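Next up: just one chain, as structure tokens, the form predicted on its own.
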Amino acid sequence: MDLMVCVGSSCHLQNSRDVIKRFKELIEEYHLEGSVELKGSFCMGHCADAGVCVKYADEIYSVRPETADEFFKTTVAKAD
């Protein structure tokens, strides 16, 4: 399943980079490198939500790097 998230100028300003690492790292953390693949994208037209866009599964959610661990635990591993 893909996970994309925006890198587009205002997600980049959002901390968008901050939010890759840390997928790239709960990836690895929860053993879903052959399930979730981590994708960048151009922007996806959320961006007056708080933070950065991020798609899985067919849903956008804003993501900030504070918020990425529960997000990633409760929408990807946890559909997975």
Second form
Amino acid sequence: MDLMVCVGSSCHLQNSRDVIKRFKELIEEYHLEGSVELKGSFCMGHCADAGVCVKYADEIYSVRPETADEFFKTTVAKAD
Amino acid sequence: MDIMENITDIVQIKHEVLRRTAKHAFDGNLYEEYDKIPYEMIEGIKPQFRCCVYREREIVRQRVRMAMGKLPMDVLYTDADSAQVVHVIPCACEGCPITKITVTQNCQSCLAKKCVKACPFGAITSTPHGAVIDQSKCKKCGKCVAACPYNAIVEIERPCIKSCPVKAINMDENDIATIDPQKCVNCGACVVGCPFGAISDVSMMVSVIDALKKQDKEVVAMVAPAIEGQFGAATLPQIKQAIRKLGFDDVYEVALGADMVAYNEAAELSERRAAGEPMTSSCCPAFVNLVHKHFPALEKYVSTTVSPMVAVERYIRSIRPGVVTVFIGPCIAKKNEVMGNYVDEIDYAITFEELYAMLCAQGIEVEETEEAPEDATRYGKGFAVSGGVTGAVAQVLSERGEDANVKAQKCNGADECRKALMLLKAGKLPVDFVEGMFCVGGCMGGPATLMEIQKSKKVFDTRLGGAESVVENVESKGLDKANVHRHA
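Mind giving me the form predicted in complex with its partner chain, seeing as the form predicted on its own was just shown?
After this comes the whole thing, all chains and molecules, with the earlier chain placed first.
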């Protein structure tokens, strides 16, 4: 399953790089290298939301670096 | 600089949008000023290119979005592959109303009427004013085109559809071009091919400028070897200095990564030759996408060595962990390679067009900067032109005293790539090595270059200096220690 993080300019300002970095670490922590693929994405049209735009299993989420762990635990790790 | 001199209005508009966006980003007022760019660029109420200034401004507005890393407003977000770089700007698409087979003014209304006789569907009638095709009967077989002794009947296709080597472009119910991301290899041929500039590539430039301004981490540039010749007479050391002036802490040559790739690919080729199986190159992202999306059965033949961009990035990270890495090249597909496969390794990929826009925004003249040393061999630099990968791999084999007589198929451009892969699939390509370069001429013919390849190649050829031994260059710099295999 693809875990897509927006790297457009708005999300970049919301520290999308830090979200990507944390997701990479979390994928390793949860041993999900085989099932979750981390990908970049251009704008998905949710710039007005409060965090970085993340798409997983066709759903769009808004994630901040400090909520990345919680999001990963409840959404990504749970679904797999 | 004499670049952009013979450039079409389309490229000039794209450049102007990128330059103004870059300027505002450097000045730190982009988010207040970006919606003024259409009005800065298109003044008054007299249209220059389109039906009205309002449409012209709307097109500029969508271009500004793409320069800022967003998709055009009217593209359906949910349908797009997230790493898809090339997008139609629907408001800029003229929906070219082209009927495929057309009688031109060359028609002499001759007596022979070969066209009428050649048509198997009775679609052509002869009139005193020339032949007339009944489009409801025409099946676009092309027999009349071949039959006419005056070449008066022509077959024309929409330029976007014609330019696409993988048939990824279709039309929607309003004749507006659409791209099928399942088929698209992001080569950028249609970006160059559309005469209305209605297809363009999304940019990461603003994020790069943001990283340069923040200065909390070192930012390093990795420039593709095809940069040689892009700025006319300016030398590579001068270009590297100009890039530093933008705020980059250092500039590395991707040709150094090409040396690393040649070093490893030569060993991989020896193994595969011993096993009696062919290998293809893996440096061109559009070629790799072509195999992945259109010839999945051949994926096992693609070299498992990473591209020179990834190789040099891993080397940089091994000596300077924590830096922000930015690839700069002539290539649109490289952005897709970064987004789809290496988003957790490489930070950004931008094009020469975007680099030039940044230099213009900051008023940096390339020729005026002073000299600096070079890092790669002439063979690594050769990756920028068709035949260069094969040459570099053969060079490494010969330096190691192995059989350097590589039976290679050099594919120069998309059509040759496709043809070679079709033969390979059918088991009818008796070679050891397939070098796939999706753009004609190699990367120097890429869609985001600044200079026509005929001109830049002349400069490139005179500059092909640098170290002579790939093995020595790689081992003396400790480059052989970095991991250059896919999935580190």
